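Next up is one chain by itself, shown in structure tokens, the form predicted alone.
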Amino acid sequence: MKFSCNKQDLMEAINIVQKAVMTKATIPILEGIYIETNDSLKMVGNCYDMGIECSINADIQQKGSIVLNSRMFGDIVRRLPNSEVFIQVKPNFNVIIECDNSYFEIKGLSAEGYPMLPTVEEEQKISVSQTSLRNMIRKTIYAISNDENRKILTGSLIEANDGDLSMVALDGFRLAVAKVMIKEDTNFKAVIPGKNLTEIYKILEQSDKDVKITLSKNQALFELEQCRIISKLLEGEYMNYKNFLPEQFETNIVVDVSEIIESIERASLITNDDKRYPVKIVIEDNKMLITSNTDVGISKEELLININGNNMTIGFNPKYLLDSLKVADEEKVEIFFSSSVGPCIIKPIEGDSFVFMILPVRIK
């Protein structure tokens, strides 16, 4: 095998396919990243839960495969000249790195063995952009939970329903659905492990090119221009979390997002690691009072809102709040209460691309 390409092409896909390279794997193999040269050039990692392919521009000269220790290869490459990069491999497995004038030689695997990805049976296909699937991602991918014991909340729901494509996660505390349309008219719901989500959201840029998602029954293919990933699927029957979303409510009021954000995190400051301290929230006379009492002060801060209910006390986990709304990428956004000790909703004030649920802590 032998080719040459773009140390920074070369360095962006060693950077994309490491995030399904196992860090510590019984079999020496599986540390690495499988490297092919056909029509251009592949590599591959693969951690059995996630697999990522990606192809690059290169110069083939000599048709081949082999696999490198995955840490070792990304280090020197990222630490190459900004020039041409030369691979050739030799028939001992011996690996020639060179740019400019920077020489290494460091031993590879025989690619025999190695796990490829599988092939995904397409059941269900829709296509979304890159920004809207990441936007979705990064609005919900904080309310999953890390609770192995209920494995299935571990991962994000990702729904289709006559146009509408929605993503979920839940963790007992809070609940965070994101939600975009979509031109195919398919209904299929499949659960994506939330540490998966978490790497392709990496991957993903701010585009209008689109994401092809295939499903099958225990897989998801994501199909970028010039990668593929492939995830396995968590199995179980995800919760009904439109039965957690509450219809009546007290109180409504309509806040500006960075005033209250800025009034959470100030109040805040008077609180601790090892123990977290709820902010209390009274709403009266178009007014939200925010109040913090820990044991080394309290804080106390006032914002003007605008109110439609009954007068109300509250209290949350601050860091909770803070979670939903700073991704709700809003001016202003409605907050629903059902009461001063049930859930309370948070969406825009103009159509549905978001609902935040956050359960209440009972305050003194």
Second form
Amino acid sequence: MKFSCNKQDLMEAINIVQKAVMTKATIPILEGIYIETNDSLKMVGNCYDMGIECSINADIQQKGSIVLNSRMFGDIVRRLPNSEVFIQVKPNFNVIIECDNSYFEIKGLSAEGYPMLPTVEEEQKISVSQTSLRNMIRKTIYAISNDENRKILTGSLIEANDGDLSMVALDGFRLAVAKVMIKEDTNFKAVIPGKNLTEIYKILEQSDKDVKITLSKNQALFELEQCRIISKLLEGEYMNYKNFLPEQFETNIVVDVSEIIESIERASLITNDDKRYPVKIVIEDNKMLITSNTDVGISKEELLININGNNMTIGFNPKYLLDSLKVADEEKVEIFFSSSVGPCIIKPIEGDSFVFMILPVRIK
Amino acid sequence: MPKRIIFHIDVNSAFLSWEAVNQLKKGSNIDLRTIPSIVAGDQSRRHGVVLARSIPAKKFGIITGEPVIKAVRKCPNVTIVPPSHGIYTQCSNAMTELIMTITPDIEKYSIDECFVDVSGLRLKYGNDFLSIARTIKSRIKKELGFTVNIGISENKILAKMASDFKKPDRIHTLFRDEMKEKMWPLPVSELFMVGKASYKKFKLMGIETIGDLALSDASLLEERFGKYGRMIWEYANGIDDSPVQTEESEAKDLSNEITIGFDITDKETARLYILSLCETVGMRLRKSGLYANVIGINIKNSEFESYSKRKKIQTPTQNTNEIFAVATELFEQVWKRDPIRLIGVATTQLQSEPPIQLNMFDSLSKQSSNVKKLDESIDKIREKYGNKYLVRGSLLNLNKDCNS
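Would you mind generating the form predicted together with the partner chain now that we have the form predicted alone?
To see the whole picture, the full complex is given below, headed by that same chain.
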């Protein structure tokens, strides 16, 4: 195998496939990146839970394949000058990496036995812009559970239904739903491990270019221009999240998002790390009071708001409110309170691009 | 009738009384209480301060806290006794034990005073709290040989103020409707928590009596004195919600263990003992209003080797079943399958009632409040009739063994 390519292109591809390479594996080959030259240069990282394949432009002089230790290869390429990189595999699997005045010869591994990405049967396929998918992940991923006893909740539900694509995460204390419209009229449901979505989020770009999502029985395939990402799915039935969403509300208010974020952040300054203190929200006379009372001291914030309905006193874990409000990406949102011990819902003033539900803290 | 009835029991000239009782016991025929006498530090070097004085000594103008030398100047014949702290602790404990035979809801406030919440005795005595107070007072006098003042009210601050009225050997009430008449005319320096420094500041503000303080503007006091200002205003107005803190409520950890008459070799038996321990631990936690953040299990095997494991739980609990679930989980992880001689369940990192983060899966916390009610009801029944009458089915045989 022999090829040359641009250092930056190579580095970018390594960064992407590395996300699917195990840092500690039982066999060395699993700590490696698979490199193949055929019509183009292809690199693969695979850790069974997730596999990523990336193609880049290269001048291919000789076809072949090799596996290189991911960390070593990455560290070398990262420090090479921004120039053309020449890579050549010798018959004894030693790999020569050359760039300007630098020369490396490192041990590679036979590509035989490297777990290649499975082919995903194209059952159902939809496409959505990279920006949209990115936003959906960002708006929901924080609500994923880390409770291994409820494995299914450590992933996000991705659901296509009559032209809507929604992503759902819930951990029992809060629930986040993000929605976009799609052209396809398919119906499917799958639960993707949160860990994989976090990596996919990093790979996605702010761009109008499409990402195609294909689902099979136990895998999801995300296809971008230069790379394919395969994620395994979590087994089991996801909760019927719609049942949790209340329909009747005692009070609803409209608030300025950045104002309320700043107020809650200030109110949660006087908490210490060991103990979690709630913030108390009192809604009355077109005002919202956000107070906190901890062993360090007390604080009070006052916001002018529009109120519809009854007065309300309710407590929240400030982190839960902030997590949701920070990803709202709206100037103003509407907050609906079902009762002082019932869930509250945060929605955009117009449209249904997201629904956040947060359960309160019972305060004395 | 107010919700709570609190007694404040204060030993009259405690150290001196106890010294007197001790000397009489040892065969002395002089009762220190009847002559001018003081308890004071190191009398040989004529150093130290007056720790306690008899009532005849008081008549000479001797005050607690002044140097011995001054006291001697006031009354050259005064009898000086050195303090013997061991005896005071004994006397103090004897008093606590005596009161415990009447009610367990007692907070030892200092060596010579305690608060007792007798609200729970209503069932037995109705509203006749005076007779309970008389019983306590006369039993202490008769069985222990010293006198006390008892202040009766609806909260701790007023009870404490009441016990300070005329001494010795008296019972006073000070309910909120008696406050104006009995407490407000007193100089503000008499109010609990008013020291010399704040007394001076109050005087400058024109506050002379407790009544003056009670009628001044709370927010102004708060501004000037901070939290203390608000508190002292509340005290002057007889407002105080603080509970009588039984010893357990100040506990840092709460545990229970049992040494078994035989070696446990199977999981099922061990689980039963753990359950029984969890019941006690849970009950104690609930009684002291505490929630545990950490639950642990301790095991000692027949070779006297001990080992243990603990776990921090997500939401602090005082529920028997939750403690049991964690304790058994830990037991299964840690038990080396060796014969068990002693088994213990421990709870640590205790805290008062935490704010409860509601959860979607608990059918909106209805369940957890029911569990709480169930635990509380069981506790009440057991408290009233004893532990024998309400027993978990699985523990029926175990308890039989224990009782035999």
